[in-house]
Partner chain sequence: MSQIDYRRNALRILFILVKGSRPAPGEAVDGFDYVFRGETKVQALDFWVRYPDYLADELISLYERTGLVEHLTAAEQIFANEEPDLRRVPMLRLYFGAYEPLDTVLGYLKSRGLILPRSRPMETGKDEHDFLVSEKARELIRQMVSKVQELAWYDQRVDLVLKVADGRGGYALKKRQHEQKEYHDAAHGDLIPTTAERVRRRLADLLGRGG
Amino acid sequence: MADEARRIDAGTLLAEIATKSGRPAEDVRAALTRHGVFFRPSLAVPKRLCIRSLRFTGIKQGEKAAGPIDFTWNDLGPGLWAITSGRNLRGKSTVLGIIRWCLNGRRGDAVPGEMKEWFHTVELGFTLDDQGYEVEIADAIAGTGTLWRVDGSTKRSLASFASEDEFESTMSDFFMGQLGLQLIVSHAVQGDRSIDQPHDWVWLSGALVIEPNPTVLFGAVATGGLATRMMQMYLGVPWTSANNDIVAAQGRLQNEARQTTAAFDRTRERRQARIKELDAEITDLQSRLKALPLEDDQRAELRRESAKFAEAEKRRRSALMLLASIEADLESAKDAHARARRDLQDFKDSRAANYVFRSLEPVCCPRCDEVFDEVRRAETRNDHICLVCGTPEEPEADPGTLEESLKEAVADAELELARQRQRHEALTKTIADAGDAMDDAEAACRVIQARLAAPSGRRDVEIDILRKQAQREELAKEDAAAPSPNGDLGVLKAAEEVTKEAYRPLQDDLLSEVSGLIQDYAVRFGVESLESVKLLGNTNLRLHKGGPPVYFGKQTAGERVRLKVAATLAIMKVAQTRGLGRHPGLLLIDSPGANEMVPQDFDRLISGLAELSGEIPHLQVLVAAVNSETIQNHVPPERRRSAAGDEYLW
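Atomic model of the given sequence only [the form predicted on its own]:
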């Protein structure tokens, strides 16, 4: 099965990805290149790292045990080695820390900060397979030094470093190249930022260390699937680097898509709010425009008002022409009325006068004073003649009929006078009304003419409406143009599926073998209740201990130390058996008995490590622990560097 997996080449993988994604092979190759994904066949041939010597000098500071430092440990080789002291805090962990510092170039937490200026020079000799190398830190405080290649008594400089950063970079480049390791990039999101986090030798070298209270089975970090990447890298599973780059690229694109969508949603809210504002502004402007008069309407209104003026003027002119005639008729009616009234009054006055004169009885002539006797009076009375002048008296007409006729004449004259007055009043009112209508029409014309002469502002409002409608249309188009997913995601998803299918058979096969060895080694290390072990592809370690399955993270600190050592050694053993894998075979175990490990279990761990050191010839294990019978029984004196009682190791 493993052989079948190895026969899959990069060309076959690209062809399968093209088929699965439905994209031409050239498109697939271009998409993968854009995202830094390359299917490079790299055979995971293990190289064996072995510490050969360690020396460091300096001056120990402080009130206790101050003085010069000159630590030398030569002639190291494969097998189990121990760094012990009679008490804690005597420098055991610092020795392991200095070895890690020299190997990965980062001082970090391996060397306590208060000791930074204690060390002046450090030299670490090591071999990769049979080739010798030496890290020489000439100035430990400044971080300057040289990486040497050692051939017998000859040393050749491979690289020099002048700072701590250069030191770290030098060692990373060296071991990544020598061990065939590949940079692992994980993708993370911090706030609004999308970040690619490269993981090189500093992180990968964590597989060489077993800390006192491990929380993950491989390395020191469990986030983002990094432990799985590390396990695959050291197992020698093919195409895992490409798969890691694919996963990182997908995370990068997915995060970019999330950020783009989030940004689009934020701008959409602002756009929609602005569209609402524009709708309201356009409605308001349209209302204002509707209220503004049209020029044609104003001219039509001007014509209507001019026509009103002309019509009123005509009515007034006609009325004025008729007025003289009506006034003449009125004056005639007045005269007629006055005459009728005078006639009636004259009649009344005359009748009253006749009555007076006719009733007079003169006694003599008023001119000659002749006296009239009774006879004359009787005769003139009977003859109806005047007593004075003898003129016969005319018979008097019917006065009642005459008076009634005169009264009727007066009444008729009054009626005519009233009718003429009404005509005059009506005509006068017509003239006045026509004059008012002329004034009103003239005033309206002046207003309209003034409006026509002044700028209306209508054009400005129309332009403003058009401008805002154009803005709204553009915003609506942007709102409809939702971001589309990156087309490369489909290629990357297909690539991940194809790649996993390519390496999964070999990985399952390797994990099955590693699982069996973990159980074997863990039982040797004292986890006797362990019935079965299964190392899953995500680095979860599922255990059966006489009940339901339990997992690595739920074990005690002491059990986790033993399980982690067992898992790391199992990977080394499989690499040795199969001739593949990348773990260099060095293990630095710090204080394994410090947490919840009883002496019997500590004894089983150390004895098991001693046994396995014989079974895995290239394995080198350095254990830092408090001096005990267990160490003395399983680690020969020449393989120990010890400090007795209250002594310090350096």
The other form holds:
Amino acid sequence: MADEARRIDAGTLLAEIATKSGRPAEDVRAALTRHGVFFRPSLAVPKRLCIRSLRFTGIKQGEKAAGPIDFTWNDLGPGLWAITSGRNLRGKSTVLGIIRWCLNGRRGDAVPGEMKEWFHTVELGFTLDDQGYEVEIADAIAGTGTLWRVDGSTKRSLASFASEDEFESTMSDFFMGQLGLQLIVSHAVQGDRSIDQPHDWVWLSGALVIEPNPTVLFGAVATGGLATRMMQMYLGVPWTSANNDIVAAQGRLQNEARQTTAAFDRTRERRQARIKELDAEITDLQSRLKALPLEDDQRAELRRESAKFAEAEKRRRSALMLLASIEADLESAKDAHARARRDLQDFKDSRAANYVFRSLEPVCCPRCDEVFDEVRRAETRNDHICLVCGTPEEPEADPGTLEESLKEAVADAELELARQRQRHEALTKTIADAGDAMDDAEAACRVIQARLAAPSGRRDVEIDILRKQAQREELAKEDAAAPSPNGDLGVLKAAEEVTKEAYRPLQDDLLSEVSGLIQDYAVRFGVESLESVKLLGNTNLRLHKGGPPVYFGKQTAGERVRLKVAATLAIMKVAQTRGLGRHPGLLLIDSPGANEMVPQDFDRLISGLAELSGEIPHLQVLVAAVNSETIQNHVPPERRRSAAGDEYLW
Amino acid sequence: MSQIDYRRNALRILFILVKGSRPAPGEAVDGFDYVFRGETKVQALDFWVRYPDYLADELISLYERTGLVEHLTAAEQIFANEEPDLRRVPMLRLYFGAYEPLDTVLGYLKSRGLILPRSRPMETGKDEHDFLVSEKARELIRQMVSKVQELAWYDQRVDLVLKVADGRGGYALKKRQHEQKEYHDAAHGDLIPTTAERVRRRLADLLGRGG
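With the form predicted on its own in hand, show me what the form predicted in complex with its partner chain looks like.
The complete assembly is shown below, putting the previous chain first.
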């Protein structure tokens, strides 16, 4: 299986990611690089760390046992070593703490704060495989010192540090490089901030420590899948670093997307209100525009009015032409009417005159003035002839008939006159109306022409509408363009799947093997009635103890210590047999007896460790514990630093 | 009525002669106790009776000269009654102006014992014609006006004309009538034209009305 895993190289993985994400290989490479994901074939050959010597000096302060410190422990090597005292609080944990301080450059909790000023110099000699090194803290208070490479009697400085921070980074760089470990970046979201948390050697070196009351199986921190990462790294599962980077990058992108979406949602409401507002404004402007006259319409109207003018003028002209003849007709009718009435008047006058003169008999001849005598009167009367001229009298025509006909003539003339007046009035009205129509049309033309000459305001409104429509369109586009997930997410997702596929079979295989060993070791360490153990990919440990499965976290502190030691050793063992893992083979076990572990169980742990030290040749285990028979039985005196009774170790 | 209606003319002349006459001085001739002097004056007065438009014009001039509104009212009345159309009896323009031979008319009047024409030799060598008016004529007019409605107009009109003439003699009146352009310019032998439209305008202008 290991061979199979090795056969998969970075190029193959990239090609598979490209296929899965449907993106060109160069895009995939660029996307991964952009997000700090690198596929490095980091299957470093495991190196073995072994503490060789420890010396520290200083002045112990306080009321009890104050005085100079000068602790030296030489000739350490692989196998089980014990630091014991007759009583607790005699400096055992501090010795382990100082070792951890030297190894990771951070003083930490292992060296209590009140002792900060006590230590002046510290020197830790260790080997990685066969190469000797020495950490020399020249001024423990200031944190200055040197990391030496030791070849026989020659020491060469690898790095110097002038502060605690520099010391930490010096040691981190050294061990990460030497052990082929990779920085693990986890991604976390705090509030709405995306935070990348790098985890280096200080964290990874947690795997070297078994604390008295462990809560996690690997390392000291239980959050964010870090235990899994630590396990994978020490197991030597390939591509897990890349996988870790991929997961972190996805977290970053998802958080970014979340924030962008949140920001987008915050502005959406404002944007939509503005869109609504713009819609209303546009509608308003459009109705205003509709109300404004179109130039073409106005020109058409002008033409219509001009035509009206021309038509009215024509009407007026022809009426005027007709006027003369109608006036003539009217005059004739007036004349005829006057004549008829005059005739009637004449008739009446004449009748009156007749009446007057008929009543007067002539008395004499108008010519010769001869007065007519009575005889002549009688004769002419009898003869019905005129007294004057002898003309026979004619019977009087009936004046009534004549008057009637004259009256009829007057009535006819009146009718005709009325008719002609009507005609004349109608024509006059036509002329006046046509004149009015001409005036109206002319006025209308003037108004339209003035309107045409003046700026219509249409253009301004049109421009306003266009501008608002553009604004609206822009906003709608913005609104429609909800932030799309970063395209790289697809690549990262594909990368995660491909990478998991690449390491999962090997990891499953390794976990299965480790699980078997854990069970073996745990039993040897005295965990009773353990039927089976399964180490899960998430570092949880599932136990069967004759009933439903139980988990690591629910075990007693003593069992947790033993299970944790078993698991760590199992990983080291598998690493050793497979030549894969990177655990350096050093284990610092602090005061296992301080918890609730019964002496029998403690005995089983120590004896088991002694036994296993033989099975895993490079394993170095330093146990800090209260002095006991168990220790004395399983750890030879030369492998012990002990303080008897009330004595202090240093 | 193209035929000359002598009786009507006679009646009109009778009114003029009766109303324009004054008691005859000196010895009266058989019941003819009044006298109207001068045929020219008869013609001149007759012209104003026959042409109400000319009369109205004269009335307007009188109004303008005297400021007496009654003249203006009388002129207005003439037009209101359409007299220039209805009452006009056209006259000929002869040598000295409007003239119509009175022989026939006078025959009517004389034969009825109403008027007695008399000639009176003048210093100029020409005869002046006077008209004696009988009491019978005056009585006849009085009776007829009350009997026959149509005659009231003649009665009043002749009064008005006499008032306008204001005792002027025939020549003075003729002279006055010649001052009317239309009258004066009428060709010899033509009917004297009407001035109705001009006078109507003149009247309207005075009354402050258009046209």
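Positions refer to the first chain, counted from 1. Not measured: the values here are computed from a predicted model. C-alpha atoms forming the largest set that superposes within 1.5 Å between two forms make up the rigid core.
Student: Relative to the superposed rigid core, does G113 relocate between these two forms - that is, does its Cα move 2 Å or more?
Tutor: G113 C-alpha, core-superposed: shift of less than 2 Å.
Student: Does the distance between the two CA positions of K554 reach 2 Å or more between these two forms, the core being superposed?
Tutor: For K554, whose C-alpha is compared between these two forms after core superposition, the shift is less than 2 Å.
Student: Look at A494 and decide if its Cα position differs by 2 Å or more between these two forms after superposing on the rigid core.
Tutor: It does not, since the A494 C-alpha is displaced less than 2 Å between these two forms after the core fit.
Student: Rigid-core fit: what Cα movement does K477 have between these two forms, in Å to one decimal?
Tutor: It moves 4.8 Å at the C-alpha.
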